[in-house]
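Just the one chain here, the form predicted on its own, laid out as structure tokens.
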Amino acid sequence: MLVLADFPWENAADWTGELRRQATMHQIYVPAEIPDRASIDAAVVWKVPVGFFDGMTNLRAIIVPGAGVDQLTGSDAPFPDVPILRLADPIMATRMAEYILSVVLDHHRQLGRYRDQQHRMVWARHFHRDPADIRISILGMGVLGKKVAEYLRMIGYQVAGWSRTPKTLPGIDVVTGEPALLSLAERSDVLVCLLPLTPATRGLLDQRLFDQLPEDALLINAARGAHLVVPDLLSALDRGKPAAAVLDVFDQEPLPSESPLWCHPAVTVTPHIASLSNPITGVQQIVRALDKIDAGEPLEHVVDRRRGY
């Protein structure tokens, strides 16, 4: 098959030469290759223009390399009728556990606070509880939540969710519904937020939530930066509830620097780095659904549009 990849990230030359060095059985390209439209077969794309897919008339599929597809389907770029494929690599999911794990030991067992008591040379040492009595709830139980739960109920912490969907999970309290996520929120010491994003999350993360969290409680968006009111949360932050927030998304990326997020006490900035994805493994998913394309195999991952993943 011939192939379209344009990878949007700083190390794209890596993927793309990757994606060459493993695909052996199809033609890759970038788009200043492209030797005729109406040959592309399929489209690895994350995000793009108005009239990318002009000309594509024989294209069979598009694969998104990341395990959302908001910016694809939520775009105002008209794209083929062809199946949308995520990407789920395995490794994005331990990843992501890996960074909420971090950032709740991190809040649990203080360490902002002694590393500013060492800027101020103050040696005093504080109680902090056991993980069997911090309650953390996860939103969006799919693959990357059901990881990150694994990953604190090995730490011992109460693990609760939160999903659209109903979903029985072992020794995870799941719950579904708006007043549901309202009841939730108040019993929540941290509240993890990694749900996809579609018109009924966007926003999601207001004022009306924060209002139910406990004080002192964590904020963790590590999904999409629309999914949050920034100045709901600015607003809810000077009242304490919540006490902090890590932010790993935002809704425009880089965080320009006039953002009040950069500069508030209680806000912590990653440059969406939670969970990067590996060229190797995440190529090696793509070379799957590209074989599966090629041989008219039953297609993985496949989103539904109507939900948005």
Ligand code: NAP
Given for the second form:
Amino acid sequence: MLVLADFPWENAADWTGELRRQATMHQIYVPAEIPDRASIDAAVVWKVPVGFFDGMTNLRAIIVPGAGVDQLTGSDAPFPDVPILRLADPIMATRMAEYILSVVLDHHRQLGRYRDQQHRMVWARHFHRDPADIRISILGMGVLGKKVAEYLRMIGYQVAGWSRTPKTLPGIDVVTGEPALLSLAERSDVLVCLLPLTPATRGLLDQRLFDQLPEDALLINAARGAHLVVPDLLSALDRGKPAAAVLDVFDQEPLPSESPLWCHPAVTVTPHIASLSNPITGVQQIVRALDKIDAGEPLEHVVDRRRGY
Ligand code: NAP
Ligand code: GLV
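In place of the form predicted on its own, the structure of the form predicted together with the named molecule is requested.
Every chain and every other molecule in the complex is listed next, the one we just looked at coming first.
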């Protein structure tokens, strides 16, 4: 097959090289090299400008080299009948679990407070709670959320989840529906967002939800920036509900220099690094998908466009 590959990342050359190395049965082109747009069978793209797919009249699949697909599923999405496939890479889930666990432990064991004390040469010890007394809720119990829950449970935290459809997971209370979300927030010392961005989840992290949180709660958003209503967070932080936020994703990335989030004392900003796509394992999944498309076999990890994820 003829495959168009466009990786808009710092390590794009690694991705293209790895794809060419592994996809021996297919011809891989980058956008500048496309011979004839109508001959492209599949596109491997993260985010595309308007008109990117123009003329690709024989496109059979769009493969996203990441987990989130909101950038390609809007109402103006091209080719409504062409399947969109996502990565469901266990390594990405593990990387996300490491990120969330490191943020939770840093907060729980008050390392920020000790860093601050060190700058002032203060020797003062503070008590911390047992993990079994800390309630952590994960919004989104998919590929990433389930792995995060497993890591947190391993340490002994109390873990609950929220998903669209019911789930039975050992030791984890998973609830569904909006009333359950609000009561879950009431018992969340840490609230972690790992939802896909869809019309139903956009702006979900808002004042109404923050009002339910206990004093001193921590918010972690590692999903998409548009889940969060930033002005609501800023006023909620003033009231201490949540008391702190760790944000890895932003509506506009890179985060603009004028954003108040950069310098807010209760906000930690990381530059969308919670779980980077892995070129080796990611390309393995992409090649597996290309082979299945080529062979006309049933595809895996196909996005449901109506749900948006
Ligand atoms: P996933 O496997 O599709 O799981 C999504 C979860 O969210 C599912 O449990 C789903 O419920 C739930 N959900 C969706 N809509 C919902 C709604 N309206 N109400 C309640 N629950 C809802 O996704 P994933 O692979 O875990 O990835 C999640 C997101 O993380 C991605 O979409 C992406 O935006 C983000 N991400 C961020 C990074 C980073 O580095 N910061 C890296 C990778 C991904 P059901 O189980 O019932 O379907
Ligand atoms: C990263 O944010 C992803 O969706 O894979």
